[in-house]
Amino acid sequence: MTQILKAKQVVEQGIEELSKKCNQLKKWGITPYMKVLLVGENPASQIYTRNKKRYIEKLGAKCDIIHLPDSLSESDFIFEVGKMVSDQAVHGCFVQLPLPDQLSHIDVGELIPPSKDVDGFHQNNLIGVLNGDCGEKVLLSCTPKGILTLLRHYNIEVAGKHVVIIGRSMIVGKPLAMLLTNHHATVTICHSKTQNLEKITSQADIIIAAIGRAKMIGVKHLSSSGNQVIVDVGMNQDENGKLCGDVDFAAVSERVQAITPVPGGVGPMTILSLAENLFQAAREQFEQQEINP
C-alpha cells in the first residue's frame, strides 16, 4: 500500500522541539526575532507572510511584516531593506517574493547578511552547500531543507540512490541537488529542454517535481517496479481550480512506493525550515557575541 508523506506529524513534533529551543534562548535572554518585507497587495503573498508570522508567534518567538505600497521605488526599497538587516534586535528576516515590476530585477538573496537570511538564498550559503555543508554551518534554502527533513522522518534513505529532481531554479532545483549530493545520493537534473523525460524518470528511485506545471507527471513517467518515491513540490490550480501539484496524483499514487501530497506535502515543511534557520541564526549570533563581545 502507498505511503502518503504527509507533513503535519513532522510539523507537530517540529513545533513541540522548537518552543523548547525558544525557551532555552529565552533563559539565554534572547527572543529570535523575524523581520518580513512584503511590497503590494498580492493576496497570496498576504496569505503567505501572514502564515509564517502565525507560526513564528506560535513558538513563542516574534515576527514583524512591513507591509509597503505597490508604487514602492527602487531607491525607497534598497533603504527599507538596509534598515531592516542592520537592526540589531532582529536575528533573520527575507524579502516576500514576487516583487512588482519596477523591482523584480533585484536579487535580494544578496541584499540579507548570510547570517541573516533565513530563506538560504544568500550566495555565502549556497555556497557553503556546494562545499559540502549539510546545514551544520550555513543556513539551507528551506524548501530543499523541509524535503530532507520529511524524508528522513518517514526514514527513506537517499544515500546511494538515483534521485531525479524536475525543475532547475535558484529556490528548489538547483540547491536541492547540491544538498541531496551531500547526502551521498546520485541526481540527475531535468527541466523544460530535457529529452527522453520518461525515460529518465522512470530509472530514479526517487522523483522530486518541481517544475510548476500542473499534473505534469503522470504514470508513463513511473517505472514498472511500484517501488518509487515521488515529492511534489508544485503548488498549482487545475482545471477547476482546485490546488494541485505537478504530479497527477490520483493516477500515480497507486502505483508508488511513497508520495506527498498537495496540499500538505511539502509547502508546510518549508515554512517549518524557514523557523529552524531563525532559530539557527539567532544561537549562532548570540554564540558570535559571546566571542566577540
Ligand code: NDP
Given for the second form:
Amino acid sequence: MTQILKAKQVVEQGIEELSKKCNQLKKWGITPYMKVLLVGENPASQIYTRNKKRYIEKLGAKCDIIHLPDSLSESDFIFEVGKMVSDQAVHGCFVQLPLPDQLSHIDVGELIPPSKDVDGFHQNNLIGVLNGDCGEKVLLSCTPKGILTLLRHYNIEVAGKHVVIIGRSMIVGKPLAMLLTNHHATVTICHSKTQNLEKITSQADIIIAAIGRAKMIGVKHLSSSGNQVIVDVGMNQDENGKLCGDVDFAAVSERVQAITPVPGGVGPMTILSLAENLFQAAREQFEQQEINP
Ligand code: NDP
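Compare with the form predicted on its own: the form predicted together with the ligand:
Whole complex next, starting from this chain.
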C-alpha cells in the first residue's frame, strides 16, 4: 500500500524539540527573536507572515512583523531592512516575498546578513552548501531542508538513489540539488527546456516536483515498478480554486511506494525549517558572543 508522507507527526515532534530548546536558551538568557518585513497588502503574504509569527510564538520564541505600505520607496525599503538587520536583539529575519513592483528587482537575499538569514537565501549560506555543508555551519534553505527532514523521518534513504528534481529555482530546485548531492544522492535537475521529461522521471527512484503547475506530473511520468517516491513541492490552485500540488495525486498515488500530500506535506515542513533555522541562528550568535564578548 502507498505510504502517504504526511508532515503532521514530524512537525509535532519538531515543535516539542524546539520548545525544549527554547526553554534551554531562555535559561541562558536568550529568547530567540525573529523579525519579518512585510510590504504591501498581498493577502497571501499577510496570511503567511501571520502564520509564521503564530508558529514561532507557540514555541516560546518572539516574532514581530514590520508591516510597511505598498508605496514604499526603494531608499525607505533599504533603510527599513538595515534597521531590522542591525537590531542586536534580533537573531533571524527575512523579507516576505513577493515585493511590490517598484522593489521587485532587489535581491533581498543579500540584504540580510548570513548569520541572521533564516530563509537560507544568502550566497554565503548557499556557497556553504555548495562546499558540502549539510546545515552544520550554514543556515539551509527552508524547503530543501524540510524535504530532507521529512524523508529522514520516514526512513527514505537518499544516498545512492537517483533523484530527479523538476524545477531549478534558487529557493527550491538548485539548493535542493546541492543538499541531496551532499547526502550522496545522484541528482538530475529538469526544467522547462528539458526534453523527454517523462523518460527521465521514469528512471528516478525519487521524483521531486517544484514546478508551480497544477497536477502536471501524472502516470506517464512514472516507471512501472511501483517503487518510486514522489515529493510534491507545488502549491497551486485547481480548477475549483482548491489548493493542489504539481502532481496529480489521485492518479499517481496508487502507483508509487510513497508520496507527499498537498496540503499537509512539504508546506508545513518549510515552516518547521524556518523555526529550526531561527533557533540555530540564536544559538550560534550566543556562542559567538561568548567567544568574542
Ligand atoms: P519557479 O517559478 O521559480 O520555478 C519553477 C521551475 O519549474 C522552473 O525551473 C521552471 O523551468 C520549471 N518548469 C516550469 N514549467 C515546466 C515544465 N513544463 N516542465 C518542466 N519544468 C518546468 O517556482 P518555485 O521554485 O518558486 O516554486 C515551485 C512551486 O513550489 C510553486 O508551486 C510554489 O508555490 C511551490 N513552493 C512551495 C513551497 C512549500 O513550502 N511547499 C515553498 C516554495 C515554493 P525554467 O527554469 O526553465 O523556467
